[in-house]
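The form predicted on its own is given below as one chain in structure tokens.
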Amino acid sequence: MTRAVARRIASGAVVLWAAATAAYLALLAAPGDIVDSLIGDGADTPQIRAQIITEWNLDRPAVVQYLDYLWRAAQGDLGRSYLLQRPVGEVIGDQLPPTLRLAVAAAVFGVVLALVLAVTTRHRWVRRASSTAELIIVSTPPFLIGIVLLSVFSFRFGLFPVSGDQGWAALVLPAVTLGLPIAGVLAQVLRDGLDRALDEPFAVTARARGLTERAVLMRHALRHSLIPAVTLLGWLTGALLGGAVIIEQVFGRPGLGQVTLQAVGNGDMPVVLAVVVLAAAAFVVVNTVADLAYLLIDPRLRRSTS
């Protein structure tokens, strides 16, 4: 087990490690002087430009620069943004709170919905007209659900607020359309898997020894259909961090995504380099926990990794 984990921490420092040089490699790609792509559309003035050489240590060797960046980065300091004349770890740290709340929210609304759904829809009818359903949501996308939401339950009733992020009535519209496209494709995922495992010799011997067949389904087949869907949690990452970047706009909200287009329209690549290695960094402790979960999940991995 701790064998494991060590591996499954090592491999995920090398991934963090190829994130954070392939974005060093696409700054030093982009059309013009590295201290032009610095710089972006913010001031231009000789100070600026020598603070940028003595920061980023351009007047030394590649190979130096290269490894400073590195060790930058491993420190925590994601450099400054020139552009808004703060640090790169500030900017990002007053508008995470907001995406991780909405991340969050739509995670567990997603989770526990496809949880619902896989188990309570076990009837032949029940089952088509709810993978029907959950076909038709996941082929949405998700700024269409967002607009449709608004339009009925704000501009239309009034329940809940247009934009912002002012309490938590202003969190249910957005975590609700990033978390349906979730609960779609996790709902059909688990319940496939609860089929296969109803099928499995440990559920017949379950129901030999009088078990009904609801206490088999939530006491035995439940936990092993977990394992495919632990499998999409780095799609699940993916899915709420791209979709933040969407529904924050539709809905008004502060958070990275507004961070990250700002930065992208503007040409600030100090943050547009701390977002990339912010999002390996958070694929990579999803899929670290994902690996473990399913030793714990599944006993038989335990012995196979011993």
The other form holds:
Amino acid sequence: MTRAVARRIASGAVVLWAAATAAYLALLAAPGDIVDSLIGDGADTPQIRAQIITEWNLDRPAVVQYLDYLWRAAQGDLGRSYLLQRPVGEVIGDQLPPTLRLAVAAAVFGVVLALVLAVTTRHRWVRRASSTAELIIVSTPPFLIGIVLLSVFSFRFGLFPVSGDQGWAALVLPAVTLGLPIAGVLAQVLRDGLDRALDEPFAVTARARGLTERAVLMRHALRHSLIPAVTLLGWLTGALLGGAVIIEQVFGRPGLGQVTLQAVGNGDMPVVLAVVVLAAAAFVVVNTVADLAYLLIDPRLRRSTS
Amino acid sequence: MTLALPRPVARRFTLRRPRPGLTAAGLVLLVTLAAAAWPSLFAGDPLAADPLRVLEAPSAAHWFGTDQLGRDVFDRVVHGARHSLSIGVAATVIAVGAGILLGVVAGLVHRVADEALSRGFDALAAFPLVLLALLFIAIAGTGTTSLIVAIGIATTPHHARVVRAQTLVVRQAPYVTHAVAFGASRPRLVLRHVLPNVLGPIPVLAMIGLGEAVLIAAGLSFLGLGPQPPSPEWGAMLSEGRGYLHIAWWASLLPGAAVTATVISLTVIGRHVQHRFEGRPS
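What's the form predicted in complex with the partner chain like, now that we've got the form predicted on its own?
Every component of the complex follows; first up is the chain already shown.
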């Protein structure tokens, strides 16, 4: 058990190292001088150039530059945005809460909706209708869903604010927009899982013991169908992060997405690199949690690993 | 000797089972392809602005209404098919090409190198596509070419994984062993025996990948990172229309509907072909 956890943490560290290295290589590969890339569209003065050269050790050998970069990243020092004249950690820290609120709300909405859909739409026709709806939702660009919801609920009926991040009402539409495609994918996976579980011998046994179909579904099959869904946790985080960039733009919300977009537009590389490393960190954490969740859901795994 | 076997009556019906979804998807795709191939045949000038007819609702004269500059939205949507599809196709070509190359290499090289490559594919495939593409655009700058390459690179790992898995199967196949026994050289082995047999699932993969590429391309150009105005790209039109949503839903929703219809059609047909390919009923 401890061995499995240790291996998990080690491979997580390797992924983080790879992400930090990839970000560093991207910086080197960018056209022009590394100092030019780091300045972006910011003020280009000799003082700032000198500051960048000392902070990134650009006057030292390449190996030292790289190792020092890794060492700083490991300590959580993500560098400095020369465009905004602020530490990157601070820039991101300021914008993280609204994005986290959006992501958590969307995840809860998506997962609950997927569970409800997968469990309640067992009947043939309802099921087919639900599958079709899921296909449409998954194939629709998320920003279009957002724009449709905006035009109906905000402009037509005036139920929710049009943009910004004031209070819970402003969170509803963005969270629904971000959560719907997630619900679509998860519901399909859960439904497949339920189908497979209900064909297993244990389902027959449970029915033979006189359990109602609903009890078989809720108490036995659902747990089995959760295993493939947990595998998707990593994908889910990616979908939330990537989706947030677009959704925040649609709803004019502040957050990590806006910061990233501005940074990309202005060539503010320190911020872009930090966002990439941060996303990798989120990916590692979520996958570790997913591995632990398997143990929680499936007692068979607990027995074989301990 | 008259042994009458029961005729498989039911089978005949399942073969001819009507597939409204599939038919509709095929039609939508045909229309989109036609629009992409000969836009001028179906629609007028997408850039012709009429300042007297700004943000008019859909009517007989302007089927999809007009936008904030008085341009006909229908004309722009039709011409947009070429922009959006060609970005999607170009990105998919890059992704599939690079995917085949990396996948075959990973499937044929030494175990340790394969392990390293595969881990890389796994990690990249799980990373948010939008962020990968944004990283590339941050380095290479905005523009259509950069957008195409960004999406191509971001979707490569997925293709590479499938090709690698296929390569591992093919290299164990008896005909490869026989070719080795007959003394085939390594390049001949790879080009003549492994590669052609690895390519089997590629069309299906490319079809589904194309839908995804069109979707991401629309998203990124919605963010202003693709073709710049006034070019009639679907995502860019949506982004321009977003500002007028409260008075003119058609200027953003109808281009959005075009993206959605195209992507759904590609997905439906892709899944169908995939099921056929795997020998399962779809």
